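The data below hold one chain only, encoded as structure tokens and taken in the form predicted on its own.
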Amino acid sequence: MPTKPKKERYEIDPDDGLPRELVGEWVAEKHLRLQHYIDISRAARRKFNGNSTFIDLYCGTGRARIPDSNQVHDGSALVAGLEAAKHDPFGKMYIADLDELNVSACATRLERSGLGNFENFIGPAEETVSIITSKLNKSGLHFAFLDPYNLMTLPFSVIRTLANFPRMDLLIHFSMMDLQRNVSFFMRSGRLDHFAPGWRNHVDQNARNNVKVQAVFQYWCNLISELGYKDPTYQAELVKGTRNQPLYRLVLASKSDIGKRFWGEVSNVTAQTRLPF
């Protein structure tokens, strides 16, 4: 593992000597919703008698601090694994990340936390998702948490690959801030083609910026629905920053009505805004 993490994104955690990330304050709410979903879905995992999995393709280091504060939080893989272990643990966990430093730190933290039943992989999500899904049981219960560092690192092919499984719930971090800032560039550069293939026939490139952003998001949700998921626009919480600026949507995609009911409970963690459509 590199001994000098990137200064702009990492620091050394004095508690365990491993790199940890510097992240926005909104991470706490995002992981609280993840934790609640893992908690209330424990009865479903119990029915599958160990044939359940957790997948995190953007695992990070497994630990993070909010800058200018002493608030330190576990990463998504630890949040999910530790919560499940209280009652009905996952039969297997799979973690991956593009950055070797992230994977190594997260894997070490999982092991030290007693969560040893996992496999880890290094590479872009479109590659690691193929490796991981080749190991899954089609009859199992699977849950993937997709928390990319930016929108363009989540090509739609990743979601399509995961959707091949009949019981694969997805919880996706959709950065509204990234899209708001860069939607015109994503369109001109062609990068949006990989994220939301076919968007050119559904989004007006000459519309106002905020209209384009909503249109892209709605079209992306429609693509997910076409894969057999219940309408994810209903299950998409808007999380805002301290200045009331839109930060991200936390989107649940489930093929089951039970998943929709679960999210109805999870979405009440804090009072946030429902989608306007």
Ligand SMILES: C[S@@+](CC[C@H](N)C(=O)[O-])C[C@H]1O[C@@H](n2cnc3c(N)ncnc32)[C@H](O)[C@@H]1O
The other form holds:
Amino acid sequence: MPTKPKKERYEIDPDDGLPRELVGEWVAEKHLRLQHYIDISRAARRKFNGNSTFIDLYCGTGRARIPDSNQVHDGSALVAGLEAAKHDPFGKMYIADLDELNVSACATRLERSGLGNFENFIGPAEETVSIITSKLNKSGLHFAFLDPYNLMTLPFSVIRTLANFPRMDLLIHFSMMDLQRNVSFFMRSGRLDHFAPGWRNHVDQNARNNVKVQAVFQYWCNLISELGYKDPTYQAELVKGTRNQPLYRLVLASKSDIGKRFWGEVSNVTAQTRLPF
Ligand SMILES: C[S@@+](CC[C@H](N)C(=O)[O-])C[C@H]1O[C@@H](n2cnc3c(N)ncnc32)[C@H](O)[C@@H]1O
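Okay, that one was the form predicted on its own. Can I see the form predicted in complex with the named molecule too?
Below, the chain from earlier opens the complete complex, with every other chain and molecule after it.
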């Protein structure tokens, strides 16, 4: 049975009768960066001639509105699919989410947007990642967008499974706000073990909160580097909210050199200075 939309985070979109999420205004920047990645990777997709995929393990409903405004945004799967379709479409898209209702809404919106070439799955990312990767071609070009609300729903096993593929770029939403608020609890409760296995040998539990936050982030980036990715720390930038509070870092992990191009061209994007593409 699909669950009902949670009142505080979802509403029904009057345009299509499907649930849409209510999100902070920073969603625009996140999607702009996603769109930019799809844009600059199009030549590579062309070379792979249909043997390319987009994987969205936390796909959401496919549409969101910023509260107290009329600003409505496509969700990540639509942003990615529509941008790729302009030039070099993905050979296949895979979407998944823990929430059945979200998957269903996102799938319907993809279809209605002419992006019917996808498969969808319901479940926690640590399960759907295995199902989806079992369908991927080892010699293909793959790109996974990992956009959880909070860090504990992104166990490191998800990244490790994706990293088994030689050409699997990752764009990861890392909630600094979540870590800032909860790092001590995550450590005490043992929950950090799934997110950043081995952290106990690298992070001082008695350090100040900010020091712990930076150390965990750095250690997690190092874990990704050990999987063959190039310097994800360097490619991470902190997005701040309207009150200058740290919100998230978007981390691009790639085994090719696309990362430098990506951040070089896009790192100064803010809500005020949009890139013209
Ligand atoms: C930030 S929203 C995704 C927004 C979407 N990527 C976008 O940009 O339009 C996070 C999503 O993760 C889903 N979620 C929560 N826990 C999850 C888990 N363990 N595995 C997969 N999805 C999960 C939620 O239902 C929610 O739809």
